[in-house]
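Read the single chain below, which is given as structure tokens and is the form predicted on its own.
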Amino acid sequence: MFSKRSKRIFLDHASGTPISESVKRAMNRFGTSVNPGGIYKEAVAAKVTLETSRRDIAALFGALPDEIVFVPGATEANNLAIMGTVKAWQDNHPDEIPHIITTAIEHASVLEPFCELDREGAEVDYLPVDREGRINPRELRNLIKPNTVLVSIAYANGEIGSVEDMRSIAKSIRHARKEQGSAYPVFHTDAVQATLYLADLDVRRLGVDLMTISGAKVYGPKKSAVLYLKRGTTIIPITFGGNQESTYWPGTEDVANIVGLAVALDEARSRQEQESDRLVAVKDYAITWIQDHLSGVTINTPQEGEVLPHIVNLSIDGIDHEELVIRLDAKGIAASVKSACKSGEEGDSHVIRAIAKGDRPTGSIRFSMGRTTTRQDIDRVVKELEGIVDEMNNTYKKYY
């Protein structure tokens, strides 16, 4: 058991990062949140509080401000993407069947509303990966057909760290749609994973269309989100009530969580290269001494082309990776074996099957490292899992 005087190593940041404390400064000066929806004075500042954060954000990613609608969450962003688009193009489409195009690999919150399209009949396509966890995106321009509404693929992938090559996907995209005189597919990325550490968020190099960016993943509030919508892209709310966000999202907003939100990501895109910098040279050091010092092990992250810095994922033959956790649990450090929104299911990760191909281990243990993470804290958990495994390792032979 840890030593209650050691420093606990948290190695779980891409589930979730801490508030920053410059965050925290930001949303406690906003105060109490007032509905920004009303005429008194206290509203109206509310109000203008939450355009001016519009328009930061926008900024931020070379948006239009009428083109960022809040949201409680990327989940619910992902989701009002996906079924919002699928269900205006349905409205005008009312006797055609939509196809619909994902990857493999994406995060719970854009396969399961896939999954519903799917049980409502439409079409879905899902686009396999390489052992890099990779679209390749001819065979993205193969699967399109005139009646494809949406392709959606994270720019990033939170569980192995994988980046996808945005450009050449939309490029794929914009020629389907040359082809076919339409205005569709329209492009969806999950950008959640990437907004920290990845230096093009522009939307328009990067060619898409629609745009889920999460403060949950950027050190600001947890039940922040923003889903950039291009112009001129249609899709209808899935959610009913008042006229808030253009009424693509009602409800009263959040005005103290969307300053933080604002906060975080200026922090966020303004540390952008120092941090990434930084972590890639934690991350090396860190896969370094895993390799040197363990046997029967995979690095499921990348090794070449453009990767998250911040993500090691490894499979260590013949060990009960949930087991492994926990008791790197008791000596004080917090890593996980799949995405968080997952992890109460049972068997491995999908994102760790797919890019495995049936020929190796498909368990899996994830560390995500973060701001406060240091080259002191790889070399102590380095230590303890080399003993764990040991550990573990002896006990099945004892018992088996």
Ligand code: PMP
The other form holds:
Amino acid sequence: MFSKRSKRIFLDHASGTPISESVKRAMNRFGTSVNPGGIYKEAVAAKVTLETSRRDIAALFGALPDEIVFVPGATEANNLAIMGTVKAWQDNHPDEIPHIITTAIEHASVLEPFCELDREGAEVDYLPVDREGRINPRELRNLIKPNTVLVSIAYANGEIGSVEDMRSIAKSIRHARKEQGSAYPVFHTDAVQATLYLADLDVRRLGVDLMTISGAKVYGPKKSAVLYLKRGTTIIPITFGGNQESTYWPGTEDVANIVGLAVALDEARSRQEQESDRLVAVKDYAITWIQDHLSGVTINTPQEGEVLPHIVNLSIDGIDHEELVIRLDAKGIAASVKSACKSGEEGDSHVIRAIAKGDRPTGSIRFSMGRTTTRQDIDRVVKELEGIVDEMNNTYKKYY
Ligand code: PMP
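Follow the form predicted on its own with the form predicted in complex with this ligand, if you could.
Starting with the chain above, the whole complex follows.
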């Protein structure tokens, strides 16, 4: 006899959210994209739609429409922000070495452009984070010097859920600029993981010059993203072609995707408070259960201060976390060991290594919840988790 298969529980929303029904409907209503660059009726209509989406998105973040640059993805937005800022500075300072600052726990699409600039001869500093995954803005202030061109710090971390104090960071940067009488350093933030759940995303209140936002993590289409580029901030393009997106990102815009992005962002921001409150309760429930029922657990997600409401990241002593994820998958539960972008690489997550500081093992598992996650899902997950961890421990005892 086969039992009815129970539904799969998807707990990997931090690496990508399913596309929402209203986003799908809006994209279908718009239909297939024509190139908005034409001068015939359909193209003009597409251009109007494109500009309406730009205006709507700008309003959500307290930006001006001409500060919104559409790019194909968050990876491209981060690359444009980082490489574009440094290249623009180098054009005006051909005999100087640029200095750039980021943190040890950024996403690969920030760390890799930093590595590339390092290879090209830039001076690079990686700010350490504390055990909760936060930098010290005073330490940042001490690092800034006359040739510091860029500071790139993510608003929230997608692996452990830590949130940075953006206003303090912006304040440190503003003070440094004032003292040096310079427009530099430019402040960029990757807000991809913050967009669904954090209350404050107003670019002026946050004090950022560049901000990356993605549709892929907010129930919008994959390959839809925005780089907020504050008026007066100088960057140069890193790809070359037509004059779309004021030449910052040349190439035909995918208007259907952009329509979907606008709807997804609007929905995300209007549901932000309610959905965050709901998920905090589910998350607290999960953490309490785990702490009460499993031994040798370290919760890597910060438990104090501002934190994302949907991520539970933990390490269990003596457990192979990759095997744990595979065993959970077999039970119908999708979780992850580290950021999907680095999943093919050997070794533990660089984020967990940065917060563990060499004092403990750094294997980890991340559960990231979403709109469909319920307490009943958590009940099933934690029961399976307990059973699997027991099973794994017994197997280890038998063989070692
Ligand atoms: N930044 C962060 C914080 C992310 O989580 C991701 C996606 N994992 C990206 C950037 C890159 O997004 P994409 O893969 O859609 O380009």
